[in-house]
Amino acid sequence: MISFICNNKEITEDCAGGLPVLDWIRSQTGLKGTKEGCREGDCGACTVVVGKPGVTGVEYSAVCSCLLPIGEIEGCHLVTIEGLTTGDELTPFQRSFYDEAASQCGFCTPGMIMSLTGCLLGSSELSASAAMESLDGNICRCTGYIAVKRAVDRVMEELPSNREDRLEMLIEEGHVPAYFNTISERLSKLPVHKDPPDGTVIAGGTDIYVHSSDKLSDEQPGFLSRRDDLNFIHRDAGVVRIGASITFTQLRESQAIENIFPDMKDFLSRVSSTQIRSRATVGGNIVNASPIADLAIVFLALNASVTTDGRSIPLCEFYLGYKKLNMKRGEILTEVSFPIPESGSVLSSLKVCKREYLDIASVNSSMLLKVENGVIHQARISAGGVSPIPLLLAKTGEYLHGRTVSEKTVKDACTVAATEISPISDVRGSKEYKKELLKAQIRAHLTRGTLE
């Protein structure tokens, strides 16, 4: 039995915890505003807002309901497009979309409104740019983006941005109904099960649900997000430790991470979308073992280690082959850790893909670089899309150590890197193209304004 609040109604549902929320909404509630599109988390038509009890109240975020198992919303507040109003009145975003002709066929519109509402409820910043960024996971098939931007700008210009009582302000402005004020207390009274899992263990589910949604629909998965011991970011004794269930959004908004890597927030904005980042986890990205896993590439450059039920393993020794991991059956990855880089070190992370946002890299790479007086004192470089595994370019790093930054050094480093990689031709580019992409990225990492 799974208990939660859907819009303003308390629900107790007898169903498998692995059932996608989208399927429950479409088949059990009669609420048809949540649309079924790609079922892969790419189009945003199925976007809903989920509120989880937090330290300071209910914490809301927009997520893709097609990749969200219903067991994950136990004890939470599920909001669909129908839950944003209690009568015939439109919300300010709905009115603005109408006035600016931002809705054409209308299929994508509910998902966009939910993404924008999730931004209002959960974003640390209330601005037109933050609101537009929240739509990075919503695709309009009628190419109405300019009208959408006009509609968003219009609302955000009129929104009070200096109110500390965010929820009260949103209620007063008509973005959410007054019943939102009762949710925190009502959630505290709902039963939440702590039983151990008897099915597949799931982190964010943003990849496994793309491939195995039908199988998981009948299971009772174990949700790592409910393990408090996996949800942390600590900095102590010269080491940063990150719990495996930390989401991309949490990582991106971490002040501790930003203090060390000021460019990390911008880089992570190009990883997937707002809805996916709200669910995808650090541990999931690593154990998924994709050859172009964005965080795996970053952590390889940082000389990171992973912990699996007490065993500490250097990340560069964690990948044994395509989708093969240095893990024992039944082990769970619990944390990632890396030494804080030396003063003067710079972490550079790049990815090239067909679209700037919401796309998988053709080639991605990271380099931890320290240069003093034109001499390279440290260069640790990793790359994805050029090998069956996320790859540490150890020979390239060794070659660069002690060299001066020059055109010859760049060219020779690219030559060494070519001996370490083995790209293949696929839908993201030919092997020759990927070799050239890596060369260009190595140049970009090394120069950073030091060469003309």
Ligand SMILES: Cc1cc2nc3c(=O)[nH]c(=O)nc-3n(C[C@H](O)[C@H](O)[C@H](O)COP(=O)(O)OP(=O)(O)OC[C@H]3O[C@@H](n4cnc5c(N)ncnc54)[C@H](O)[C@@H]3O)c2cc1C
Given for the second form:
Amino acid sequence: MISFICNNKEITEDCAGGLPVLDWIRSQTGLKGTKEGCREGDCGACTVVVGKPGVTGVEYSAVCSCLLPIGEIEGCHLVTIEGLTTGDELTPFQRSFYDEAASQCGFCTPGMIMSLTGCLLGSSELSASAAMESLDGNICRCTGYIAVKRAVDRVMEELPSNREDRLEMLIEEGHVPAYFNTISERLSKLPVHKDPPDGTVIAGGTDIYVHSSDKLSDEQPGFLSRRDDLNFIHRDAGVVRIGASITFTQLRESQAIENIFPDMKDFLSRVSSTQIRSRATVGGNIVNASPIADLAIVFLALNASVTTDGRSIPLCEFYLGYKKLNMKRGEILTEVSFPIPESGSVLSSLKVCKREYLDIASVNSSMLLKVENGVIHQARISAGGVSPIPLLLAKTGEYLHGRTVSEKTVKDACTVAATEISPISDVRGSKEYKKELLKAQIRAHLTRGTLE
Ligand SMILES: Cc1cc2nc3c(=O)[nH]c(=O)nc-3n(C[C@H](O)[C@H](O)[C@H](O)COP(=O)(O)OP(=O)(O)OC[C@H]3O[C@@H](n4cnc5c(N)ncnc54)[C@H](O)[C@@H]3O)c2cc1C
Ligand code: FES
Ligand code: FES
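Please give the other form, namely the form predicted together with this ligand, since only the form predicted alone has been shown so far.
Below, the chain from earlier opens the complete complex, with every other chain and molecule after it.
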């Protein structure tokens, strides 16, 4: 049994917890505004808003319903496009999309309106740029984005941005109906059926649902989100510890992380999309073992270790081969930790992809670099897309230690790096192109502000 509120209605459903919410909405509710496009988290047509009870009330975010197991909305508020109004009226975004001709075939439009509403309900910042950013996971194949931007700007210009009572303001402005005010109390009265994790391990589901959605539809998976002990970011005794269930969004919004790595927020805005970042976890990125996993690359440069059921393993020893891990079947990765970099060190992370937004890298890399008086005191570099595993370029780091930053050092470092990598040609580029990309990234890491 799974209990939640869908729009303004309490639901108790007897179904497998692994069923994608998209399938439940479209087959069980008669609500057809939520569209099925790619089923891979890539188009945003299926976007819904989910509200979870939190410390400051119900915390809302936009997510892709095609990658969201229904068991994950136990005790939550599920909002579809139909839940944004109670009659025939339009919300300000719907009206503005109409007025500005921001919708042609209309297939992408409900997803866009849901992303924008998720931003209004959940984003710390209320601005036109934040609203446009919230559309980074929504693809439109016919209208284009100029009309969308006009429509968004118009609404955001008129939105009171200085009100403390956000929900009250959004109700007054017609972005959500008045019943949203009742949700917090109603959620607290729902029966709770949360079973302990048991079957296939699901963290955010943004990797596993892309390839195993059909199989998981009939299963009762083991949701790691039900383990409170995996959701933390701690900084103590010179070490940062991050629980496996921390999402990309939580990492991006963490003040503790921003204090140490001021550029991390910008880098994370190029990782997947708003909808995916709301669900994708740090642990899932590491265990998924993609050779271009963005966070695995960052953590390798930071000399991180992972903890699996009490065992601590350096991350650089965790990947044994393509998708092969130094972890026993059934083990759970509980946290990743790394020493706080010495003062004066800079973490630089780069990724080159075919598209600016919502794309995985052809080649990505990170370098932790400390340069004093032109001399490299520390250089730890990792790269993705150039080997079957997320790779620590140990020899390149050793070569750089103690050298001065010069054109010759850059050139020789690239030569050493070339001996450590084995890229293959695939849809993300030829092996020759990937070698060139890595060279360009090494140059960029080393020369930021130090060479002409
Ligand atoms: C549209 C789209 C865009 C994407 N863009 C990017 C991108 O730009 N960069 C990038 O790096 N990735 C990207 N990804 C991939 C994916 O979002 C990330 O790899 C994400 O971190 C996976 O985490 P998750 O929590 O969703 O993992 P899940 O899908 O829940 O799990 C992945 C695998 O790891 C296992 N697992 C998860 N957590 C644990 C744990 N703690 N212990 C043991 N096993 C565990 C699961 O059983 C499963 O086999 C994208 C995915 C999509 C769909
Ligand atoms: S159907 Fe395309 S993101 Fe879900
Ligand atoms: S209006 Fe047709 S896909 Fe966007």
